[in-house]
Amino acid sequence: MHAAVIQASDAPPVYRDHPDPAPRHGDELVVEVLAAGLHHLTRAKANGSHYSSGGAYPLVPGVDGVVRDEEGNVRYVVLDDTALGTFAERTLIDPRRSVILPGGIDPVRIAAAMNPAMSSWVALRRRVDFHAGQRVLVLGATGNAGRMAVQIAKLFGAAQVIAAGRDTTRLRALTALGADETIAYDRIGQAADVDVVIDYVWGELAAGAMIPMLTARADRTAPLTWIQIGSIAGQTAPIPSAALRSARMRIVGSGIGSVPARDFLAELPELAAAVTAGAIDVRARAVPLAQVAQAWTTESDDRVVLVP
């Protein structure tokens, strides 16, 4: 079979022949890969920069995808740490880490949506006590995961969703997806009275936003939950001590480890159903797996999905 293979952390993937997978125990299935998303997590795990990276090479990247099993079932699957990911014609899965999809689904759309959508979906369902009527600020709302977070917060009944980002053109487009207000980062104080922050940026940008937000809150004793999910602006944030003393704010992280694998898996069916039903707008671009080296380093507004 063919697969994308990475030989070292600083090397791009190479499309080449690769041995066919063989089950190592009775629970594993050999499946045909239909579509696999090129996510930020995929790149980070492959180059060793993500905290969950295994650091073993060579490897076939790909953390999830849409596959077909030997019985003809189409599944969305999340892989455990493995050197044989979904950037291949075939791979190995544990069926317990998958959900069978209904007939007629678009594999490319599902593969594009599930990973970025899962970040905010799981955070609001499993990491915090979110309930309908709360107000939400999304930092980094113009990215793929951020624009889905805007939609998911609304889907879960948020009374107000404020989208924050740098690109004014992309921000304006978010009103059609459910954003009640859009703001640039230098106006973050206008989002002071939210209940939840979904943060995809972190770094100095997030740290710098905290004091203006907290000092502008009408009631500093009202709870504010800051959910740290992504770090596109920096891996570390110099959080002012006053931010933790001057208001009732708590910071929590949501991701692999802080959320048990069983909780991620439990949310897969409902999320897949929402994506399939069109409740979440998806921007996807299919690219042949043979072009993986070019796709790996190309920035795109759409989520790139590799198709063997």
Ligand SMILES: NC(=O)c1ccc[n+]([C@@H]2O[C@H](COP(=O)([O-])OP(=O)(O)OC[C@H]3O[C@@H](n4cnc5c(N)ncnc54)[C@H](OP(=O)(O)O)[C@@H]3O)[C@@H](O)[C@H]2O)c1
Second form
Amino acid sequence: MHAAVIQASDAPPVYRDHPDPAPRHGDELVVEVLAAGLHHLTRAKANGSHYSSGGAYPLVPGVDGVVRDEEGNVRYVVLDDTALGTFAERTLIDPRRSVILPGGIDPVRIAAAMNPAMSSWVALRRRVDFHAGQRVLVLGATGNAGRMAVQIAKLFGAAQVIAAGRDTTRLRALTALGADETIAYDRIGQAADVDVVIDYVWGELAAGAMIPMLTARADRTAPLTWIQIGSIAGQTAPIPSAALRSARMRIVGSGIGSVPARDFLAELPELAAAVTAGAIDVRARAVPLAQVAQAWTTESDDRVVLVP
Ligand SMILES: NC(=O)c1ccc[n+]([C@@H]2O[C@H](COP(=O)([O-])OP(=O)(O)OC[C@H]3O[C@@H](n4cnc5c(N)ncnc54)[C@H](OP(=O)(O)O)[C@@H]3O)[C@@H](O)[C@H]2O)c1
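The form predicted together with the ligand, contrasted with the form predicted alone above:
Complete assembly follows, chain above in first position.
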């Protein structure tokens, strides 16, 4: 079969022949890959920079995707740590890490949506006691995950969703997706009275936003949960000590590990149904798997989805 193969942590994938997969035990299925998203996690796992990277090469990247099993079921699957990912014509899956999708779905749309959408869906369901009527601030709202966080917070009944980002044109577009307010980072003090922050940026940007926000809160003793999800602006954040004293803020993370795999898997069916039903707007761009080398190194606003 054909697959994208990475030989070393700093090498881009090469499209080439690769041995066909063979099940190693009875729980594994060989499946045909229909579509697989090129997410930040895909790159970070492949180059060894993600905390869950396996570090073994050669490696076929691809952490999730839409696949067809031998019985014709179309599934969305999240792979465990493996050297044989979804950037291949065929791969191996554990069906317990998958959900069967209804007929007629668009594999590209599902493959683009599930990873970025899962980040806020699982965070709000599994990392905080979120309830309808609460107010949410999304930092990094113009990215794929941020746009979905705006929509998912609304879907879960948020009374107010404030979308924060750098790009005012892109920010404005979020109003049509449900954002009640959009705000540039230098005005973050105006987004002070929220219950939950969904943070995709981290770094100095997030740390710098804390004091202006916290000191502007109408009631500093009102609980605020800052959910750390992405680190697009920096892996480390110099959090001022006063941020943790001056208001009733707690910081939690949400990702693989802080949320058990079983909890991610338990949320898959409902999220897949929401994406399938069109409840979440998705930006997707299909690219043939043969063009993986170019796609790997090219920036794209739309989520690139590789199609074997
Ligand atoms: N923990 C989880 O479960 C989970 C799941 C999915 C994603 N993530 C993480 O969440 C983050 C966002 O993912 P994504 O899929 O939304 O990525 P994306 O689609 O590439 O969007 C990232 C956005 O961040 C903004 N940005 C880039 N560099 C920035 C900087 N230096 N300072 C401020 N903003 C910057 C850009 O928006 P503008 O150019 O419009 O400002 C960009 O659109 C990534 O770190 C990803 O790894 C985590």
